[in-house]
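Form predicted on its own, single chain, as structure tokens, below.
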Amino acid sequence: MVDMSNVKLRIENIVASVDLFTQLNLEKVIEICPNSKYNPEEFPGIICRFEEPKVALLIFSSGKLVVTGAKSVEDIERAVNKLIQMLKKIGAKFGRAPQIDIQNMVFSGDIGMEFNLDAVALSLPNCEYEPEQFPGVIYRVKEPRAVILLFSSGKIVCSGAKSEHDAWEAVRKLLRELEKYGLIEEEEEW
């Protein structure tokens, strides 16, 4: 049985898409976009970024909306429902819900103990291990779908995770491998 009561995950950043189900003129959107770029030839979006909660938009006129750097599911949906309410002031009419994707989320975190990544590299199964060009072990999850950075501190970065469920089963998969190969003790049961 792996022991998670020393591991810590904190997310970093969470990436939606978003469908608005409404066409959008990006001419009236960006007069009431405070903090935003429009420049159609760069890029055919609005850059918008929000204070409160602190989060970036890319809004199309399609009525499709990616939103970044959010550190909660709720920040999402407040960010999604704000631009919503300043899209009603100029006009533009919603049919239904807004539908919500998560296509990615970041955590950092600490396993609690420190690991030798050539041993870890030579014995686990799905990781890379390059030193000389990156300081960490690679470790791939093909279900939750998920890539783990691991670094010999024992800090970790995850990425790739739909949920905070599948970073958490991510992780546990990964320790399960490193006891499974020695690399890490089982707790002895008294």
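Could you give the coordinates for the form predicted in complex with the DNA, as opposed to the form predicted on its own above?
We keep it simple here and write out only the one chain, dropping partners and molecules.
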């Protein structure tokens, strides 16, 4: 049994794709977005930042959006509704509710134990560790699909998960592997 009682996970960032089901005239949209940037030559969407909720939105002429930087799904819904209210003022019509899909959730966390990453890299199958390029071990979990960065402090970053439950499952699988290869109980035996 894997002991997860000392493991902590905290949401850092949520990325969602949104479909407003309305075509948008970006030239008109920039005028009502205070802190926005639009250079079609370098990127096809408007880059807009909200302070409350604190998110960044990428707005495309197709009426599709990408919302990033949110700490909760509710923040994304609030940001989308806020944008819709703003767009209504320039005459945009909304015939149906927006479709919101969570694409990626990033968590930071702590396993509550330190690791000898050389030992981890030697025994843990399918992991990458190149301390000259990046200080963490990169471990890819197939199901649920996610990637975990493990640092010697025991702190982790989990990205690619589509829900908090998936992130916990991915971490659980990493811990099972670490335990299976005898990398968990170490404390003194470096």
